[in-house]
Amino acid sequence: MNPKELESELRALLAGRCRLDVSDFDPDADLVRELGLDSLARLRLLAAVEHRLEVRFEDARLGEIRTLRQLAGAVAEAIKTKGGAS
């Protein structure tokens, strides 16, 4: 998946947990803040992401991922780490 490709697929997940229009949603804006995600509605959306894009991230980078760009960073890790283990 190209980044293009998976940031169209993480603002896809969002707007269907928040319920938003996130097509212009900056890629830097803290989603907790702009978006009004508490820690539970963003635990969720990682999860939701994890199950979709069939990744799992480490439990120590959770609370580091706080914006969409450092999501897409995250997936983009977790891909390679995932294609490196088998």
The other form holds:
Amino acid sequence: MNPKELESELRALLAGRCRLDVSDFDPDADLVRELGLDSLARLRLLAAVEHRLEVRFEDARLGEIRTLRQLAGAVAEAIKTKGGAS
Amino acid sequence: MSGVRVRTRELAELGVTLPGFVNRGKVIASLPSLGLLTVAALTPPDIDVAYREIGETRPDDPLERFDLVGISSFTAQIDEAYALADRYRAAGVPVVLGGLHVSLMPDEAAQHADSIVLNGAEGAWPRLVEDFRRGRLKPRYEGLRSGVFQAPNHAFPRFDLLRGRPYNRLTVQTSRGCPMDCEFCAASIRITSGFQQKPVERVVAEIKAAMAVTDHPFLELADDNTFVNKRWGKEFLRAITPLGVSWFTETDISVADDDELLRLLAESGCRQILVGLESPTEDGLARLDPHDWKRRHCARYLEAIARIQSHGVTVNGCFILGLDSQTPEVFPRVRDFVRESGLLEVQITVMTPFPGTPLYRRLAAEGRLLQPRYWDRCTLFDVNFRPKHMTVSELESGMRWLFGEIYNDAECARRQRHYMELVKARMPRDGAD
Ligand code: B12
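Any chance you could show the form predicted together with its partner chain after that form predicted on its own?
All chains and molecules follow, beginning with the one already shown.
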């Protein structure tokens, strides 16, 4: 999956979880403070991403994933550690 | 400390560095006063009403002009409330004080007010306003202790007053009181004469009105124990499911006994329930409530938490440190229990003798209060009494130790991972939830 495809996949997973139009928001916007997810909704989004893309984020990094860009970065890293399944 | 009140300096400093603690603090800082929105609703429609937060007025700001000022009260911030009341009265504006602390300490409050209202504003405020219009404000009014949710007493909170304000969470109340009647409780049970519940259709209408005034609302029920009546509970859950809200409430562990209730809870958008577990062992729970209900349910805590969380509803488990039957052994026991239970969130507080509670009266009679007046330390984190089986400093340092054990990065990450795995276990292949 290339970065563009990954981003649109993530946007799709985010759509419906927040009330804003996800097509044109800033990838650096804070998921909780700016996009209106509550803290559990943020975790459910991470769970959905793990489930859908069959990856697993490092536990110690969970708290750091606060924007769409960081989420994409974490997915890329998780894919790499998994052994290059892309 | 990001919204959570605490006076003890070491704890305040420690608190800022603990991620699990700071998160709750951010939430706490952002809720409006449902008490005042209710008072506004009881005000005749020909009178203009304005809602203000006490933090919006600094002691050196000029006072805004009003004909009458009503101030609500919890114990921890009562001195700020009194100071504002004194300023308004010095400027010739009559002040009415109401709310929990005022109801529990009426004589003290009366020294700072032209009039005080005890119990719910329902049944008192309309009379008070009429008396005020006629220039006959009385020094004290007794609001209702029962029938508050029945016509014609019930008032529909004025959520519209919050329009344009930056709240991301709102409260709606479905009930007052709790059959448990724990000795330490300083919540609505102190201003009601029994458990009272709103009709479901009224709660639904209030939730809709609350949702209409804010963009990304998360709803907190301002209840002490929402699911006392399981039949009412199921009717309520079915009714709010179509509203698509995310919400949180406080209730007791018995919700775990009813799988249908748990399924409906999850479907209705309930994200978390806060449960007063109080102590991890049976001996720690002795004589907490008159029926020893919590002690009798303690053995099932772990299984009940697992069952609730398996439905995708997380449990915020609350523990009280310094209970009379606890020894210093309680600190590692709470830590072990928290680890074993997989609780997503944990709230550790210290036993607090709020003035006007049975606990306060007992500790005062036993000569165990550390100071005669300590209201600004009624934060649930500051120690104000001599514990029975440990020293004050053992309790303080034990609590700090436990904070470090429970709210550090690694433990928070572990709890978050646990929650994500629960969510994933319930997900279909496409990642919807
Ligand atoms: C929502 C809530 C909050 C919100 C409060 C938002 C707000 N501005 O009101 C937030 C998150 C900010 C909060 C903070 C804190 N809270 Co709090 N909170 C609650 C909760 C869950 C619900 C309260 C509520 O909304 N009740 C519903 C309304 C309708 O009831 P009410 O306020 O009593 O109002 C009625 C009457 O009292 C009266 N009335 C009230 N005000 C007025 C004013 C006038 C003029 C009149 C006439 C009548 C009147 O009429 C109203 C309608 O009947 C309760 C627990 C619970 N389950 O009840 C704890 C509770 C109130 N909190 C508590 C505590 C300890 C705290 C904190 C100290 C925690 C901390 N360490 O930071 C702080 C202190 C805040 C402060 N200002 O001092 C204690 C207070 C005990 C006490 N006797 O003071 C409670 C009871 C929980 C507990 N553990 O025991 N809290």
